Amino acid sequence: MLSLTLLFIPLAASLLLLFTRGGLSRNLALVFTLVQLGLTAYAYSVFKTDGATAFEFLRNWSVKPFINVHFSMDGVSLLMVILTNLLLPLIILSGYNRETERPHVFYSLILFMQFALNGVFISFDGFIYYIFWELALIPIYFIAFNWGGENRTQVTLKFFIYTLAGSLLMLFGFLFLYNGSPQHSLDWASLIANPSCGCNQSWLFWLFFIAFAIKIPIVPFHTWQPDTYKTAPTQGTMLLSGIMLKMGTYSLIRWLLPVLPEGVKEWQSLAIALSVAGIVYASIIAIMQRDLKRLLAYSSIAHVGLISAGIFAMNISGLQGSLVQMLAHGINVVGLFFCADIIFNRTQNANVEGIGGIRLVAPKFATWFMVVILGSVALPLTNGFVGEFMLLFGVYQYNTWLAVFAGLTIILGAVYMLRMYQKVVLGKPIMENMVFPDLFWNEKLVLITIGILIFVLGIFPKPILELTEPVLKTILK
């Protein structure tokens, strides 16, 4: 019943918040996400890292077509649930010193998105998983549409069309899998036990790959992302970059690799090439950016390109590195967009070239901003280093030259991140009479928590590796 409880709490909270007003909405949202985090910590404490699934809930929903409501957690899905429920309190807390129009609706949508994200990560039936995949699109669409910035109508529509098109491709893929399955079932265990399903996996691979590649996003399916990240309100951007894109990388591991092994084997080299090309392309574009949020958006594309390359390397180092980096990237990118939001709200300027000298007036902010950047550029003893080292080693085991180009994510990442920090935080102030208060209490709490996680996961990643290794070995078989 623990799986159902993880779904029921945010759903019930989302409905309850619609009947509240003002600051009460925000306070209740924080309380419910902290309760959810506590429940997740309990799930981790009793979880056995032996490769088996836990917290099973299985009920038949429909006989024709045969659909089971099947919720469960193994090490991989539990890690994604931890990521989701760890970041949600930080995302809500980040907005405590800002006024939001219709806060009861805003925070209700955030809690509903938490419900849908948890559903994606614990669903073990293809149809149920697809339902939650679609449900996760609804709240972020309305968050970006109603609370976004300039051109939000066009940008949000583009985002919606891209993701909906990918979702429809995935739905067709599941229908073909269902018809080809000997049991006429989309239960995960049934599909991996009969991976061929009588289907042509060569083209079926592309139905799923494109759907996941749009969500991640992998070049050339990325064009919706920079504009959406820039236009969405910061808390919406945090949800998109910190958690929602992990739906795509998680799905590569959960559904694509074990269910379509022959298709993956046939197109593995092209998938890795696209991922590595995206690393180089996005890193170069990030260097050229002057808008802070767009720079971070392209940086995110480069980092998730390395994650997807490690997944398609199809070895234990690449897969474990991808999961470690999913967790690390989620933490780091939320910190980066939060710092960008602080800068913009203090200066009303998002131009990297137009600020400067923040350290002179806000030394605490400058310190914690630097900590987040060090994690992002994979400094040893930070969370980014562990994942990127394992990913590069996994890609190296597959192909040496691809690993060389994939390694550019670290080199070029250091170039654009440190140069951005130097221009924005160091040097002489460019803006006249700049008023930049140092960190408020909620901002300190968010950034200190993120900073602690950056170093703890960088120094002691063993619990993550032990949690995921048995499942990954099963998938690789």
The other form holds:
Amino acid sequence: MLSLTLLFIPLAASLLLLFTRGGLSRNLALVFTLVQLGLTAYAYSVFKTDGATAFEFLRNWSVKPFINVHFSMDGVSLLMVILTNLLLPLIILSGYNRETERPHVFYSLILFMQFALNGVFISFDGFIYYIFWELALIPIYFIAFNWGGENRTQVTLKFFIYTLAGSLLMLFGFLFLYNGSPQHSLDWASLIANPSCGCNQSWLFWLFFIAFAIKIPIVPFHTWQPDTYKTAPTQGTMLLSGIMLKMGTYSLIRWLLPVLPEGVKEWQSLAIALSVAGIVYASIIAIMQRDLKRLLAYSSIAHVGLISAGIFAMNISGLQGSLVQMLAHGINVVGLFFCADIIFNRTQNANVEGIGGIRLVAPKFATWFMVVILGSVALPLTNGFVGEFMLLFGVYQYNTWLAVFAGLTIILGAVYMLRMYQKVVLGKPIMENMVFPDLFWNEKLVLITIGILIFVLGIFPKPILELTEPVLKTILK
Amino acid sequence: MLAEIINLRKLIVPILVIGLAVIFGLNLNDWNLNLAYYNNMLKVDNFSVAFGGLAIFVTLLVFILSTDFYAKDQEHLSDYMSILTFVLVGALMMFSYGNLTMLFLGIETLSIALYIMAGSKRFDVRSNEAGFKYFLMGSFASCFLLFGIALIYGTTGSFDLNKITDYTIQNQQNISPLFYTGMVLMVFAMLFKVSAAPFHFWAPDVYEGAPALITAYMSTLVKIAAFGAFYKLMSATFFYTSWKAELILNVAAILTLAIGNLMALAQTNFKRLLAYSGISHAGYLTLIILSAKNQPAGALFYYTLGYSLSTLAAFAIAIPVFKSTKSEGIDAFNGLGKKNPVLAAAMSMAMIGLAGIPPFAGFMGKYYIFTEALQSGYFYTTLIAIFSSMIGVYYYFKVILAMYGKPANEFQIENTLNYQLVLWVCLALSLFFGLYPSPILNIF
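Having seen the form predicted alone, can you show the form predicted in complex with the partner chain?
The next block holds the full complex; its first chain is the one shown before.
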């Protein structure tokens, strides 16, 4: 029943919020996400890695076509739920000193998004999973479209159609699995029990892979991403980059590797090659970017490229690294986009060239921005390091040369991140920037929480590894 | 059934609504009875009860809308109402026929009433054009149907569906070519009635020209009736005969999906948009007819239900919007999101339902259709259907984009209680059946 409660709270909150107005909506949203976070903490405390019966919910929904409503949680799901529910309060808190038009709708959509994201991570029936996957798209589309910046009509429509195209391919794949499986069921357990359902896995793989690759995004399916990240309001970008793209990487682990093992084996090398190529490509483009949000968007492509490469390496360190890095990247990227938003908000300038010397007027901001950047360039003792190290080790076990190229992400990442920091925060002061109030209380709260998380997870990642190990072992079997 | 023409004009609609509600109840009462009347001319089985119930329900909603729609035209209200009731009579005959003559009578009763209604805005050129065009093309289709029936009678010696089925089973090896000719003619006529490509040309013009309420009625009830009849025809007679009917239907399904969706992309008139959307939905429904061997009547019922609910909801918003803005283009919705956020949200839900995005009934219906089609082995057709539903999202979202993205126009929307009632009933049912599909999906 706990799984149902996890879904019910955000859904109810999202409906309730529609009847509130003004500042109350924001406060209520924060309260509800905090309650949700508390519930997640409770779930974590009662969770046992070997059996997850406390979270099991299984009911028949329809006999023909055979569909079960099946919610459950294993270590991987729980980790993703923790990520979602941890970031949501931060995302809402980050909007506290901003004026939003029609806040009740905005925050209601964010909470609906939380509902859908939780649903994606705890669904264990393919059909239900697909429904939540689609549901997550609708609120973020409206958030980006209604509160977005310039060109929002074209950009968000492209985003929507692009991702929906991928989803429909996945739907087609699920239909095939449904018809091919002996019991006509999309239940995860029955799908992994009969991985060779008599279907031709080599092209079924592509149906799923493209859907996930668009969401992640893996080059060459990434073209929607930089524009959307730039256009969406910052909180929308945080949702997209922090949590929503993890839907893709999570789904690789949950729905691609164990369900289509032969297909994955067949195309493994190509998938890794694409991911690694994406790392190098996105890093180089990021170096050339002058727009702060676009730079972060490309850096995000590079990071998730490494995550997916680690996943497709199909060994325990690659998979574990990917999970650690999903959590780390979620936290870091939210911090990064928040810092970018703080800068943009106060200077009204999105171009790196036009900003400089912020350190002089806002030392606290400079410090915490540095912490977030260090996490994202994978300095040892930060959360980014643990994940990237394990990922690179996983890729290395698969192929040395690919690991060398994938390793470029750390070097190139340091190049574009630190150069940007140098220019924006340290560099020559620019007169127009000198009216730069230091952090407000809510900004301090968000950035300090993120900073603490960066170090805690960097020094003590063991709980995550313990949480996910048994699941990954069954998946790899 | 009840063409009540009473002089008390103000009471006509309430009486009709109550009457329809009573008939709805009586109709449900026949569940599981399996009666046959007039030498098997009319057969009441669960199929006809379910579809009849849906048709009556849709008519009920349309009648509720009609009080406000015809608020300024009280003079002819009784005529309109009685003609609309005849449409329903035709539809009910089309669900429960046991005999090809009855099918023909049903189709004609429905069509002739609709020819009149399509042209019922007498002083509007477009409405006249719509009525006339519909009449001319519809008569051709009726001729085809009649000729097909005659040929089949010539080979089998009967109009009775059961006897025709017996004939095809007994003479599997040496079915006369005349039978095939008749079959093809009948399939063509039915494809015309469901507005499937390449017989779809009448639909956009007629939908655009006819009064909005009649368009709503045509795009829901007529589609339900035509598909009910078509399904019954195919599952009873033709499918055991040959692959030829399958080939025709397969080509028609692919063409319909492609043309309906691609042409809808370019539309700026909302009614035309819905016409092409209706054509594309006819494509999905043709997929069900294709897999008629699996007995997917539940899927057909569910899909038509979901489609009718979303379409009626869309019209319940569109009609007052058209009235206040005096325009029927998509730009009539410009800025509705700012002026009237609740209405805009409802319209978004209707569009999302039509586009087949969860959690509305449209999605579940599509999912079921695709599973059935794949099970019957129509691999490429399903793939095309999936891609066309992707295109579909684009044009349904054009309406949403207009509502939220464009600056508002200055018209105030007058929204009366009746429109609101129909709107929310439709959306609630669409959501409800989207979340609890199994009672409807497994109705038969």
